[in-house]
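Take a look at this single chain in structure tokens; it is the form predicted on its own.
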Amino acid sequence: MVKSKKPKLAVWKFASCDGCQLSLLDCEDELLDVAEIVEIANFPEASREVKPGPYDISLVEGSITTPHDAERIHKIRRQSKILITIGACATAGGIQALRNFKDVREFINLVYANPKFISTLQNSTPISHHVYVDYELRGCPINKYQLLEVLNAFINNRKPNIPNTSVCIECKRKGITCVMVSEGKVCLGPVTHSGCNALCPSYNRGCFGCYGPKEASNTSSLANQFESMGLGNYDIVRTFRGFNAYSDAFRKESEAYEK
């Protein structure tokens, strides 16, 4: 009986820090069952040696940020079967998306001795403005065990299993106590996607939204109660402009309060 060929995994970096790769990498245990299931074919994060294309699954981390990488992710997508992005940079731009809100050419000139050699988009985008993307997965970085959910349910054929709800729920299942009911802090718990296990409120910090916002998130109800803590509308901006500022919901609602 003939082996049924394994799939190919190609992993991707554009601008970023290189945390969401490292989350794989990070699985230690369970890469090995991954290797058994598919072929790495291109991961340079964790060997020199690069298959070519086709590929069955694409991994992409990173933002668009520079001419020649909008032309090197349309090459990425015409050879992947599925592309999928992962973590924060990848979904909305990254941290680096904050200059989406300023002219970069400042940045340029007071950063580099010779601006004239640097060439630069205006703007951080995420990979969904540039091709089709078959799955979005967010943090900054991901959660590694929602990655293994989403490349089993790929390679299986079905819909991948990540809950849709908020970090406020994270914090309810581990029995936390709201830290902007109890104490005044700021959190974007309540409209943002839960995936990192109530990390910063097991801390007694509010949530930063690494995970994005949720899906039909009540951002300016929840500006509205920042306001009544009594934060001006800089701080209401900066609040919303974080690991996903760029995510549509964090961008409408930080543009509203700036002045």
Contents of the next structure:
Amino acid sequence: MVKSKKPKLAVWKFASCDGCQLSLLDCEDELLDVAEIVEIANFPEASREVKPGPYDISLVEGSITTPHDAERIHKIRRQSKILITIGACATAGGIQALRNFKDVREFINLVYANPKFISTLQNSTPISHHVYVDYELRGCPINKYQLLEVLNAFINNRKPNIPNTSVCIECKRKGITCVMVSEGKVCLGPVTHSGCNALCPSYNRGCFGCYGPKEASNTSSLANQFESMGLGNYDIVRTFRGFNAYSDAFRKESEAYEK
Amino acid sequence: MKILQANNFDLLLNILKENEYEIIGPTIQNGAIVYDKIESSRDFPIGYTDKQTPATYRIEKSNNDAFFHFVVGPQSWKRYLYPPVQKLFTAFLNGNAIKFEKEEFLPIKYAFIGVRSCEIQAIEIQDKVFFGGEFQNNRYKTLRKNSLIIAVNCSKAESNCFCTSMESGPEVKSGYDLVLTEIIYDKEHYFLINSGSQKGDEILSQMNLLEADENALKLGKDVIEKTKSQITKHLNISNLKELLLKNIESSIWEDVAKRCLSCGNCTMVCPTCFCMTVEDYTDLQKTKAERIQKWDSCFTLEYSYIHGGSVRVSVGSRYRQWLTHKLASWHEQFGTSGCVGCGRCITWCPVGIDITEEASKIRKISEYQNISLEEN
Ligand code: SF4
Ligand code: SF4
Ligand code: SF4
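We have the form predicted on its own; now please give the form predicted in complex with the partner chain.
Full complex below, order starting with the chain above.
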């Protein structure tokens, strides 16, 4: 019997901290299994050997922040059958998108001795603003089990179990007492995409919104509630301006309170 | 009716243990009273009470050493009878054959202690859902049949309780094996205890307790009357089903959608909500698959997904589905209301949406419309 060819996997990096790609290496126990079913063809973080495209699956980490990267992502798209963005940088612009709310030239002048050598874009943008994205894996960083689940589903030709519900659903299934209701802590769980298994509420903290807005994210109602809990405009802006500050829902909400 | 002294409460717990029950009851964890394993009466929230309003819950010191001076918390007994995540089966691929292996479960004998009247009604509603009809949930049914319900009459009500409207409390009238009424009076602290079933008789007969006198019985009645008088929230249920079903297109639903986060908390905490989803998992070697059942909610987009898309896209339609199911179509489906007035959905909604207020808005609007129709 002819053995079917293993699908080729590539991992790409744009402006990011590497944390998401590292979660693939972090799969330790499962990594060998993964390597058996997919060919890791291009993953500089793991191996110096780079095989040419096209690739069956491209995992893209990071946001677009330079003119050079804005070109490079198109080349990657052309070589990829399925393109999956991983993490808050790739799906929403990341923490570096905080600069989108300010004038980036001012930062450059402040930070660099020779600003003229710096070539950068005003905005840090998600990959989906530049090319078509097949799937998104949210999180800052992503959950390695979700990454495995997506690869596993791809291999087995099935739907990945990545529900787009609120963090609250995971929180309640786990039996965590709601920190917002029982302690008045600020929590973004009700408007945030699930995936972390309610990590912060499990440690008695409010959700920071690492997974970005869930579908139908009613940020204005939650912000109203924050107001009645005593938060001022500045605090509300800060609450929505985290790793997913430039996602549509969170951006609009923080802008509404900035006025 | 017998008397069990508070300082002798562990007698009951020990007998339950001797009868191989796993005792689950109220205890304090992370700032709330939840249901967990009880080893001794010291595990109860002795001397604590709760304060609840829409979207807030706090526990605080009370002015006595009562064991049960609080109402219902974020959890309900469904966590034990119908756990949030359960594996249903595993399938193995062997050559070309698939072998299914049903997931076994431990037929634990739970003794639920501190069950409130509204909660008994909720459990009986879930009984109908899980084994009242043609399709029986064997796991739920076994755990339920094995369980022992030790109810307690509420010694206080909170501002979100509306059991009197739903005819579910505060007095425990049926569905219990044992029922307790806690009495603290003039330096005395004891429980009235009565049996409501053969299982209850068996436990009670092993305890050798004194009979309650007239005075104690009267104090017990007073507890229930006082609690009743503390209930401030009401829902007018007369004709409510027809009213709601007539107002499917009301603007109320879009109004509540402005506030509703579609977070699903209300359904997760509701003791009667039973919706679930299943997820299939595979291994990387393509030899094994598992089906996992998880609590789901009518507030998620995926919940109403059928071929081609979700039926309930707008949040208004999701809230409408929930409220009209609870208060209207549940009657058609199961012959009872789907709401027992426990108030959990109001307390644990992060923005404090109140099912009784939304339902009465519908009543007000349609009364207003009727009047203006007559005038025209
Ligand atoms: S703690 Fe946060 S995530 Fe958990 S239920 Fe409350 S609001 Fe939702
Ligand atoms: S709908 Fe609300 S008040 Fe009614 S039983 Fe469910 S949680 Fe309790
Ligand atoms: S009614 Fe409240 S708890 Fe229920 S989904 Fe809406 S916001 Fe969440």
